[in-house]
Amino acid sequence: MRLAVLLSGGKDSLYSCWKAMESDEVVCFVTIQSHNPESYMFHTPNIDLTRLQAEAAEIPLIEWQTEGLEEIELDDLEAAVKEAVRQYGVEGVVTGAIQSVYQAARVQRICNHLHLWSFNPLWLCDQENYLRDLIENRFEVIIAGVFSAPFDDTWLGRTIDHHFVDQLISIRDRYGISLTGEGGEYESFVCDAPFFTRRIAITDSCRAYKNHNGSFLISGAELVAK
């Protein structure tokens, strides 16, 4: 089956892409660039760098703009998926949804309308096992944003490794957080994945943080040999 992957730049979409590749053909990425940082549907930190990820994976990328208005932004997503069908003969759409019924149901509705298959490889997965699998399979993932207690600015730019996962487990119950950030606690950016031909090296960045809300902003990046 020919698949389009909804690419946010974060770990969930790229891990889901990798899993989809085990059985099907990923023919393009689709990235929605939201002008609203509070979008209900779309990841926004460092979203422009999905171009480098697509280049590293040697997979074509469709970029689509949206104002990010609730529900209306779904029309823009549907238009982008239609373009993937037109250009690449897409038969299904892959998402990185884990527990968000809000997001999964809306993508499913679009797929139903367009007679496409909706594929969510991470749906209701064991979150600790998933994070450990990311690490064991050499995904290089950094924290691109934090949006709740107890995360402070020291978490920004950190690599997801076993120590990171252990720390999350130690605070999970006290703060009621999702290990994968599915509740919006944090967002990530992938610098390398098993199917990348090159990795992304960050050459310039800065942190912006206030009151448990911060971003690791990447202002310089390039592809380098692995």
Second form
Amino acid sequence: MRLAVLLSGGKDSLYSCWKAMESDEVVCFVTIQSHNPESYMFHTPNIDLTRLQAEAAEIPLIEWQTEGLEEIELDDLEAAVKEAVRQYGVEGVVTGAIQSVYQAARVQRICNHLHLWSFNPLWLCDQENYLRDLIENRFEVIIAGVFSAPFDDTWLGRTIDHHFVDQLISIRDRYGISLTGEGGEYESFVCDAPFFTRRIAITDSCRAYKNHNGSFLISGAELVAK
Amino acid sequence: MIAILDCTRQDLPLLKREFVSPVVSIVERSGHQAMILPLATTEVPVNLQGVILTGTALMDDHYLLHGIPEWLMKWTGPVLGICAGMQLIVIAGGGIVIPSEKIGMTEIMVTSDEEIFSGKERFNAWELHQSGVMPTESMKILARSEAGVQAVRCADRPWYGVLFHPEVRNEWIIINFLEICSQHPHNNYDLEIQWRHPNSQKLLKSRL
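Next block: the form predicted in complex with the partner chain, after the form predicted on its own:
Starting with the chain above, the whole complex follows.
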């Protein structure tokens, strides 16, 4: 089946893409660029860099702008998916949803409206196993934003490795955070994935941090040989 | 051993991750062994304590082509049908599926107190379906939402069906079902029973 992957730049969308590629054909990515930093659905630091990820994966990218107003932004997502159907003959949409019924319901409704299949390869997965699997399959993932206690600026730019997972497990219950950050506790950015033909090297970056709220902003990046 | 009957389209393996694996993982975490079989299996599992029929994607209606396997009609032990699986149980009991689209969380009201709902009166559940059900009197209605029937039980055996997806935010329902399975003897096959509703398969096929 010809699939479009909704790409935020983070680990969940790219891992889901990798799983979809095992059985089906990923023919394009769709990225929604939200102008509203409070968007429930789409806002994430470094969203412009999905362009480099698409190039690294050699998969075409549809970039779509939204003002990011609640619920209206869904019309923008629907328009972007329609464009994927028009340009690439997409029959289904893949998301990185894990347990967010808010996001899953909205994408399911759009797919249903457009008569498209909706696939969520990470749905209700065991979160620790998933993170370990990412690491073991050499996804290179960094922390691009933190948005809750107890994360401070030392977490920004960190690589997701086994030590990171162990540390999250040790604080998860005390702070009520999800291991995968799907509750908005942290955001990630993928520099390399098993299906990338080149990896992303970050050449310039800065940290912006205040009161458990911070971003690792990538201002320079390029594709390099693996 | 709990048999998980996979109601997803077999040529779309991505669906297993979404509709089968989460159920298997709840079963295994509860200390049971799980055996996954495609809905269309002809293999008759032995040493069973219970059977769970999974749901599937909104676009997938292949389960209606298959119906439930013949060996399952001879099984009198516990069964839990989830969404697509519930629809198949209702059809096997002589009922019908009706158009009813719902995507998202819904309030469920328990109308008949049974062990599977452990005394809860109301809860919110995840729904993802294009069809609802209209069961016959051979089934007791256990729960409803504003839109219609949400949970049923066969009058003559511990077969349950839920239209919503209990693996999402309501694992306790699957755990209660597994507790019901533990209380039953193994291998509840009654080989004398034929299709209780001999026309149900024919009816099903004529509807497609």
